[in-house]
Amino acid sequence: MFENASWIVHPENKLYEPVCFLKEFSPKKQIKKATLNITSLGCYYPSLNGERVGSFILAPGFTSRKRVQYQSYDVTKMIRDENKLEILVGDGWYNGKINFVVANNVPKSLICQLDIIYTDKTKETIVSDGSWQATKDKLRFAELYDGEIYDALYKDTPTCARVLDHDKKIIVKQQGVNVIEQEILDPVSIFKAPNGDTIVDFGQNLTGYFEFTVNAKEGDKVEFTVCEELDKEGNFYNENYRDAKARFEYICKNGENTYKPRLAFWGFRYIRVDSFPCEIKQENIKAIVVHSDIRRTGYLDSSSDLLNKLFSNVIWGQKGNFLDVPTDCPQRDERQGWTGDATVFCKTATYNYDVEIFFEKWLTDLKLDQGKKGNIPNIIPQTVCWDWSTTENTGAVWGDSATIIPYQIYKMYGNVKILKKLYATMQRYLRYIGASTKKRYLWYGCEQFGDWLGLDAPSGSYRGSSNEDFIASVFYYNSVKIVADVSEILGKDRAKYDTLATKILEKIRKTFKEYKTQTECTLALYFNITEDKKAVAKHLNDMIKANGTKLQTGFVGTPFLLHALSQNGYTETAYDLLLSEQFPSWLYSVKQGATTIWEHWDGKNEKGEFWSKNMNSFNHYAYGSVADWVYEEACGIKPKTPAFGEVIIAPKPTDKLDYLSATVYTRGGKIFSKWYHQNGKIKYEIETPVKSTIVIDGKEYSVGKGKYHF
């Protein structure tokens, strides 16, 4: 593919100024099939005869700089006697601010190949080369953080495209899933804020863009700015976007104007109407939700409206942050593939959606971007200025994405291929830890993120008070155990990793004899570090009760906290935390009007005051990891063998809810688990497509495919 095609650029390439490449052609005979193959350094938007080609938003996607995916489109039915192919290219993920640099040393460019097969079996190929024209587009500005500026009146004289001498070996066939338009939301209200601003509210914090239609005079303007939250007075607020301008500007032509962005996306709930040719009404605008085309597989339902809203928020958080890569947040000047966020959320992600291919693609980029010493960059794909490939900075949990995520993909989908692909990456990562630690058999004395955003953090710190060396050593131990299991799965000798794990565990127990925080107790229990689970579980429970039955955990402790409690006899405390409506809790944000998961437990307090301007996302899915506890512990659904070949269903009910249910669509079929109170008893409805072990009140039942009532 692309053997005879060339990378082409506009001779006056400017940062953030999209360019359009044009080619006119006429088929020589009757066409049987025509396939358009495209990729770009930057994001592209293709049109043939004025009609959009394909539905991939921001193609070719966000990848390691060591590769770029190409897409193939069947355009047979779009070809006419005379044709005009236009491909708009913007900087996208490839260039500019999202890489924390002013510009990349290679400009945005296009490579393209149209393969035509005629009915007489002869072929013709049209490739990008110096015969193409290049023009500056009506889309005058496009940048992922700042937005778009479109001038419907702008005209430019085409010039000859310039051929760029750039490597074609980086081009690979698309591996990931398409990013597409998913659903359309109408405004729930349009109102005047106290300060006089006109604000459009879509009722949901979402990731995507908007489409508007308006009759206007030539030169009229449409100007929007977006935000997630209103301030305590009810006015527009987006200081938490930091340096992302999150704006849109459109200069109208005379008559009807309809437009939706082509090379930008935003995270937003509200739009401030900075300028509009008339009074904006609901029929003038709609929001379009955009995310990777992943299939929903998990559903949770309960008797609590607040809890159901939390479940919805978890789903919206995943949708908003699964836009080709698993991002930390979709709105501010970041939107990066932070590995720690993906690590703690990956289990929940695999229950909610079929994300096998999504993560396969991202893990391929992780493999490619692994540092020379074996370290894992804290952001994947690696951005230009944060060059972790040549440094020794890798954080525990963040770096453990190399082991935890592929192993989770294997457990959920039976994907051995991903283990084979990442096995050497895992081994190199373990060697990196062993070489960087200051104490053998621990991960000790290295810079760490700790229990990020833990509520027990010292004043002025983002890191919780948990011992960072303990956290790192626990995850080192866990990753070694994973690699031991993976070795056995792949038919390799696991003995050396078992021996290493034993030595690490011994060293952890000798070095860290006290667990002083909720997170330390949680990790000691969940990862089987402590030899006295009963005492540590009681200590954890006592600390929670002494804190007013409130958690203090951050990004590292929270995903495992309820598991640690319910697996050690404190299920009721786990439910107390889940169902608490007081700060800090999951339902606190729900009661504050959240429609996605917040980055901070107190992103906005009861007075409507914000946590900070600097780091306060209202769509940050990490704490949504609580949903995997609901699937696995509260409703009791767990894979006994990979891909749910066999299943364990061991629900843990409570009197605090009337009912709770989970539905999971696996490779083998539907699993359903529901418990509810009726006439003073707890009743269970369970459905399984495979051989299962059902556990009710400690009693085991071995069953086959079917529906069961207890």
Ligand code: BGC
The other form holds:
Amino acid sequence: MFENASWIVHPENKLYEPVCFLKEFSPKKQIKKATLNITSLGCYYPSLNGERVGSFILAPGFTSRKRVQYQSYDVTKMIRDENKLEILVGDGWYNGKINFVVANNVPKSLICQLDIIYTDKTKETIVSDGSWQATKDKLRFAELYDGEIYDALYKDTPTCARVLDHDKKIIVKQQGVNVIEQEILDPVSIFKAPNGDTIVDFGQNLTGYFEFTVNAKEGDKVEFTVCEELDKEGNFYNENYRDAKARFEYICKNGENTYKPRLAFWGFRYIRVDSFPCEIKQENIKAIVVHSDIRRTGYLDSSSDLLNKLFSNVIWGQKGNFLDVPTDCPQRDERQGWTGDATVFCKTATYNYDVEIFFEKWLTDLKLDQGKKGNIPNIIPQTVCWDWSTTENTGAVWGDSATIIPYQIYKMYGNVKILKKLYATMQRYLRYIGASTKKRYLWYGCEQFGDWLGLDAPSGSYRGSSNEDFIASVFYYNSVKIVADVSEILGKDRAKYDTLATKILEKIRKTFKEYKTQTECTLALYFNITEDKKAVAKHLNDMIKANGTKLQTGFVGTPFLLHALSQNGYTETAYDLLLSEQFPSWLYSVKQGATTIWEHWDGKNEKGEFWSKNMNSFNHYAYGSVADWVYEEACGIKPKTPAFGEVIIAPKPTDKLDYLSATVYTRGGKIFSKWYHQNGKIKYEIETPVKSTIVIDGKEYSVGKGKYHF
Ligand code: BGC
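The form predicted in complex with beta-D-glucopyranose (BGC) is what I need now, so please give it after the form predicted on its own.
Following is the full complex, with the preceding chain placed first.
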């Protein structure tokens, strides 16, 4: 593909100024099939004869700079006798401040090949080259953090495109899932804030853009700024977007103007209407939700409205942060593939949606961007200017994305291919830890993120007070065990990793004798570090009770906290934490009006005041990882063999809810597990598509495919 095509650029490339490449052509004979293949350095938006080609938003997607995906579109039905192909290209993820420090090394460029097969079986190929025209576009500005500026009155005179000598070997066929428009939301209200601002509320924190229609006079302006939350007075607040301007500007032509952005997206619930040609009404505007086209596979339901809202928030957190890569957040000046966030959320993600292909693509980028010494950059894909692939800074949990995520994909979908592909990456990662640690058989004395955002953080710090060397060593141990298992699955010798794991465990036990924080106890239990689970579980439970039945855990402890409790005899405490409405808790944020998962337990206090503008996203999925406890422990559904070939269903009911249920659509079919109270008894309804072990009140039942009542 693209053998005879050239990369082309506008001769006056300017950062953030989109350009459009044009080609007119007339097919010679009757067409049987026409396929348009495109990719770009930057994001592109293709049209043929004024009509959009395909539905991929922000194509070609976000990958390691070592590769760029191309997309193929069937355009047979769009071709006429005379045709105009227009491909708009903006900087997207490729250039500019999305790379943290502005990058503009390679101008935004396009490469394109149109393959035509005529009915007489002859072929013609039209490729991008110096014969194409290039123009500046009505879209005058596009940048992912700052938004778009569109001038409907602008007109440029086309010039000749310039050929760019750039590597074509980086071009690969699209590996990921398409990013497409998924849902349309109407405003739930349009109101005047106390300070006089007009605000449109969509009732849901979402990721995507908006579409508006308005009758206007030439030169009228539409200007929007977006935010996730209102301040305690009910006014617009977006200081937490930091350097992301999150703006939109549009200069109208005479008559009807309908527009939706093409090279930007925003994370928002509210739009502040800074200018509009008339009083804005519901029919003028809607929100369009955009994310990767992943299939929903998991559903949770309970007798508590607040809990159901939490489940909905977890789903919206995933939708909002699965836009081609798993991101930390979709709104402020980050929106990066932070590896730690993906690591702690990936189990929940695999229950909620079929994310096999989504993660396969991202893990390929992880493999490509692995550092020279085996370190895993904390952000994948690597941004150009923050190059952790050479600076060797890899935090535990963040780096463990290289082992934990592929292994989870294998467990849920039976994907051995991904293990094969990542095996060398995993091995190199372990060697990196072995070489960088200051104490053999531990991961010790290195730069870490610790229990990120743990509430027991010393003042002024983002890192909880759990021992960072302990956390890192536990995850080192866990990764070694994963690599031992993966070795066996791939038919290789696991012995050396088993031996290493044993040594690490001995050393951890010798070095870290006491578990002082909730996160330390949680990890000691969940990862089988302690030899005295009973005592540690009691200690954890006592600490939680002494703290008013409140958690204190951050990114590292939280995903495992309820598991550690319910697996060690404290299921009721796990439910207490899940159902607590007091700060800090999941339902506290729900009661504060959250429609997605907050980055901080204390993102907003009871008075409606914000924690800090520096690090306060209201759409950060990490704490949404609590949903995997509901699937796996509360409703009890777990794969016994990969891809749910066989299933364990061991629900753990409570009197604190009238009912709870989980539905999971696996590759083998539907699994359903519900428990409910009836006439003073607990009843169970279970459905499985395969041979399963059902555990009710400690009693095991071996069953085949079918529906069961207990
Ligand atoms: C991101 C996090 C990330 C962290 C690591 C933050 O700025 O938003 O979610 O994991 O940095 O330090």
